[in-house]
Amino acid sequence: MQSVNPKPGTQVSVATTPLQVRGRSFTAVVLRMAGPPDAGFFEALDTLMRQAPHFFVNAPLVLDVEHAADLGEKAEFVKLVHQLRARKLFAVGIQGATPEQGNAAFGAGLITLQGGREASLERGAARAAPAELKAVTSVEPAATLLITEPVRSGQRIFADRGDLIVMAPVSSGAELIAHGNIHIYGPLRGRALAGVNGDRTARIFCQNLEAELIAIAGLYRTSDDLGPALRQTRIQAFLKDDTLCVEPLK
């Protein structure tokens, strides 16, 4: 190879890599379908969106179709995607699908996802043959997020790697979201969603319950479902079987 020394004042163009391949994790909202996307499904979805209007904002949506066996035609997925977009919900993929559902969903622009664990690309994978590309699991340590200031209406606090502790009041219209447990040492007048990555062991602890909505691993109860006996009391919320239980905290 011959070495070239440019003259003074000569511009030299330096070749740059046109792209890079990196592994990166993002948080997505998983919508578990208990059946086909019929009128009852969209009625329940519209109700949830009215109760938690900020929960789906700017969040990619993944459809869990494990219990929606009747959903299998490309035209059905196309219609479902269009109806979700009309509600400003943007589905990017499905999980729990059969191979037939995966093929039909792909025709509607949806990808098939497996699991939900964070992964990064293995070093040197870009030099391997396509069939040899692998993803290695990268588990970040849990981290507790501590909030000491009041959470105002319209604010959203997200603990994306562990528990969330709030030492101040949570106003109506505010939203607390955590992969782990949520502890509120003040009045909860907004919404609290724990275990959003599917952790069914997560719990919510609250010193003064006045919540608009509480949820654990996708199961939720609204203010109408909580009942007057639990209002303005110290409570813990947890899952037992497939029921979201709310009990006074002694």
The other form holds:
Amino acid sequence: MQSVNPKPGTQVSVATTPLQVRGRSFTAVVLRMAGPPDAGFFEALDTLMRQAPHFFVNAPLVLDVEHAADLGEKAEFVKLVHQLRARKLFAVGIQGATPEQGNAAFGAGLITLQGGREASLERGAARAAPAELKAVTSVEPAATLLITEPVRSGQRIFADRGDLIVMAPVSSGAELIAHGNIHIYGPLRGRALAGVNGDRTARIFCQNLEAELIAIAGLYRTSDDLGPALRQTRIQAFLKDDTLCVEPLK
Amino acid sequence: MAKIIVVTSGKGGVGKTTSTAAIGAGLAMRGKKTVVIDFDVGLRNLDMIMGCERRVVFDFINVIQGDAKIKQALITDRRLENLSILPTSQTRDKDALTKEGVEKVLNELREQFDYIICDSPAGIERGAHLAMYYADEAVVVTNPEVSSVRDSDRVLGLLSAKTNRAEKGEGEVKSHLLLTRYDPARVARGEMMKVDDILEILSIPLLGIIPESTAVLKASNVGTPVTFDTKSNAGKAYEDAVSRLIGEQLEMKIQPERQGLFQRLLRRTA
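Next up, the form predicted together with its partner chain in place of the form predicted alone?
Entire complex below, previous chain first.
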């Protein structure tokens, strides 16, 4: 800090200040340990590093030991730090630790961190590690979208993170789209497209089929192909060997 | 504070303007101070149906643009002093309507009237959007045929999403179904959709069933709201619809066509 109005006679020189203190935030990679650092842990870590070789480069590493309560001795921490360093991974601290774990880790040169918030992974890292990122998105809990009002002609409902449940009629000219399954507890007269991001296990369940079109993972059938036998019945639709099957629900 | 009711349909030619005039007149006959507004800029019709086209000097657009005061543009009906008409411009187009302008006019009218009936143009573009935007309730006019029903469904979707009430989270616009040009004989022959089928698709309460009637065309040609023709079945049906609109409970019935003596004799001998 420099004083703003130096009094006459006092010498203020920036050049001679031996140090400056600044706060700055960096993004650290948190490695959540599901258990003690055994052979299985290192095997999984090695696999991850092979898939995303550049992901950990120069990144400060924080070990989350909340679920590794067995890890308590200083020697264990020292060993772990060495084994990580052999993989060019540099652990700087731990989080989610008990006071005992904190003390032991301190002996191994690790500081105890608290708080921190989730940061989105950088684009560069995302490009380097597509497999890694995919794993992260699938961990995110799927959100089900519940609609209780009629879906009118021209309206489009998009469940972009999971299933879609509609407890009202879906008019012709309306569109239901979901990444997951679609359930309709009312007549379906519009379109329903499930598994739109390619989920071939997605299904469509409906109380009263009068749909213009149903589709799963891009495979579709129109009301013409569906035939009159299933009209106005309870059905489920699913994929089987690249065929969109529509079966009555018993 | 007035209640704002939009008469809308999506599809053209189903009877929005006729219904606006009939409902407006019906409300005024019951002593409610009512104003009907024509939102169909460029296709001015409401003033003709109301029989006051020769008295139009200033219009809705003049008021929006500040060229005239509301008082100058409002026309009081010669038959009912409770009934006023705010005609629209025939020379301008829908772009002359602005959200702020419409709001300003409606707020001013709210102070003077019990009911404001907005006659929406067909379609779902600017004119129709602004006609429904500030509505508290909606009368969705539908004919018993598939394309009209589908368009009404589309309009109901817009009412639940693209209105001031929906956007501000002040609850939904209460929507009523008004079935017009209903012909029981053609429904029986399977040429028109049944009431129950329409209600199942649209799932909103039924305000009334207006039978197909020669009285409607006759009334528009002479510029009288059909509600004044109390002897006609269509006039009676509109009267019932108005009763339901102000909250009365009435049994739903399809008014039979009134037959002349000659027709009755023919039927008897047939």
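Model, not experiment: these values are computed from the prediction. For clarity, a rigid core is taken as the largest C-alpha set superposing within 1.5 Å between two forms. Numbering follows the first chain given and starts at 1.
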Core-aligned C-alpha movement of Ile177 between the two forms reaching 2 Å: no
Is Arg203 one of the residues whose Cα moves 2 Å or more between the two forms, with the core superposed? no
If I superpose the two forms on their rigid core, does the C-alpha of Ala194 end up displaced by 2 Å or more between the two forms? no
